[in-house]
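The chain below stands alone, shown as structure tokens; this is the form predicted on its own.
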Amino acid sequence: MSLYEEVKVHGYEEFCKAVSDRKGKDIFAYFSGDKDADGNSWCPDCVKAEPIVRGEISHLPEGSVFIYCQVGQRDYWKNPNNDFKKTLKLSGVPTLLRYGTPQKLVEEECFKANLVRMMFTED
């Protein structure tokens, strides 16, 4: 058994719902572009961030939470008032942040495993 949940949502709604029903937990949540039936996404930042993300994913702290979120189609997610830019003040994706804090990595800094790495182990 891993030390930590994963949990995959598509869209705003479901990732609220994902975040309230794991209240008081430590949530960490990595944002995507939607992907397609064959699995890729319209982002490719996204593509080439999601494998350092998930190889340095063993570090989360135990009992924390993984919230896998893709954000919706490329005009969706270019829309300024989206759900997501409006409420969670993202700026781009791939996004990975520890909710309810200020930490946030966002595009390129996800290409970092040592910024992705910290961000998983420093409280």
Given for the second form:
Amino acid sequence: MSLYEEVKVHGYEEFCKAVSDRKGKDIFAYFSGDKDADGNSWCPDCVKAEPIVRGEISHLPEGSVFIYCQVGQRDYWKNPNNDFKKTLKLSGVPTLLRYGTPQKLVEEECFKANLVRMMFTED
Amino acid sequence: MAAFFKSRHRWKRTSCFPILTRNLTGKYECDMVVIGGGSGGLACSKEAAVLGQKVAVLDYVEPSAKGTKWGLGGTCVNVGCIPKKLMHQAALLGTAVKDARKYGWKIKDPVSHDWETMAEAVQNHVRSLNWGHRVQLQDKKVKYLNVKGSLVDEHTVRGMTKSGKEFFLTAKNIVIATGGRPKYPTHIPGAMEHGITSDDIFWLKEAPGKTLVVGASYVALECAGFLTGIGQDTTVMVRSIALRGFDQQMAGLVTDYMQAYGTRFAWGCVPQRVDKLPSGALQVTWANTHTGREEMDSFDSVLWAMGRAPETKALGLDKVGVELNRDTGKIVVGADESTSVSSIYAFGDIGEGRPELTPTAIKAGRLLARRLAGQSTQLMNYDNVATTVFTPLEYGCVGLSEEEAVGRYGQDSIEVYHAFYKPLEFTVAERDASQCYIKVVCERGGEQRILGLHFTGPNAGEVTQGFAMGLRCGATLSHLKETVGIHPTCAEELTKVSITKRSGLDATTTGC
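Given the form predicted on its own above, what does the protein look like in the form predicted in complex with its partner chain?
Now the full complex is given, and it begins with the chain already shown.
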């Protein structure tokens, strides 16, 4: 009985498809470095932020979409020309954003539960 | 906001903070409530919170007559400095593109401008600033309420939400930083129904087209300037003088450049009525005080830029006894931003006699927060504040105008050094530099302390900023002349001034 839809994607193309399939919806996206087979990401900040972001997930607005996007391996991410950096203008991981708006929390900002909750609950 | 209200059923005198904590003062819910979330209000509240105060900020934007509204950040961020400078830059780039051909760039004619692309980019940046402020307030633990604030008594503020719900907040100190809004000439029929102001221009969905800008304030000239630069047919209608309060010789250079640049000026004209034609265009009728005749023309847009009025009407100030200046309607304030009520402070554009500038509001707000937190006794110094008018030919200044210096010291006690110069970049571009000019107003005797410094030219803001520090340090003419210029720049011409107005000699510089 969840208020929101969670979508898990991997890579830029899957992300874009997930977004275009849900036009008109309030889309929140969390970008993280890829996790290995044991479920550990190469990005230490992502490891730290994920439980905090997930801790606030119950505050997502009704009918919204939460896209959990693994961006790729460390090498892919370090390349300044990767699609996430070039087209989506992401500057770091983790990034939590509200698609189509300037609302964005980057890196350490994602460690702050009150900021995450603010993004999920305010207009 | 929705989550915040869900758990409350009745609202009377109740704490807005979900966690009940004993605050510093014991009997008030907050140490400080700030009404107004603009440049001043945000700086003050953030500083106070960082110093350990329990602070709430109430920000609310009453939509303009045309229905335009915006987010957190106040005038500067949403309908002032920021979008203005970006659109000014858009216009300058248009000129640069034309200059570029002379520098060898192969650019096809005609070069055209798309308003929608510019507006969207500017608006997206503004929205990112709204968000940035929101994050900062949350991060610094400032309670932010998007509600209309007003005073109930000297320690109580009433908040009214968009849906009409009301609640109360008590505070040891109340700070008013509500700023101002553009004035509409309500005595002119059709003015409000058909005209727009600076509140609207940056948020228009389409280019304003053939525009009449009424007024000759820096707002009027800056708007007219960038509109001309992006290709809109623009006329400025001036009742008497341009840039009242600024050095009038410099104001003349600014408007002369604008006229040469393509902006039309209707001097000595006073609008009388605005009617909407069946075509949708606006017909403006005005009185030409020079010819004594009535004239008219049609425009796509009419932009009123005849001054700004303080946002005090809905505050309930009279009820609480806060004294206002009878002529301006602004709040009478002391050197420490205090008002006639001991627990109430006011600063920024709302303060009588204060410069209407973002940096002074920010600084004054921070110093006020420090004083109220008991961390400092330092007062804001409003002297020698540098500013720049971002017209097509920019004008930067710090200190006194020539008229002010003459008025204060007497003509015989001041010496004015001046020079007309030509920016190097204008040479290849074959641009007219007739209005590029520098003026340094000094005391005539003694050390010849610099009283005022004026510069028209490209990047005037960048040029003037450093010299403002010089004035803060009590710079004299010798300091200026002993400073080695950076070459080749426009700024270096300031270090080379030597011709005085008094000598009557030709003030045109001759190059290296």
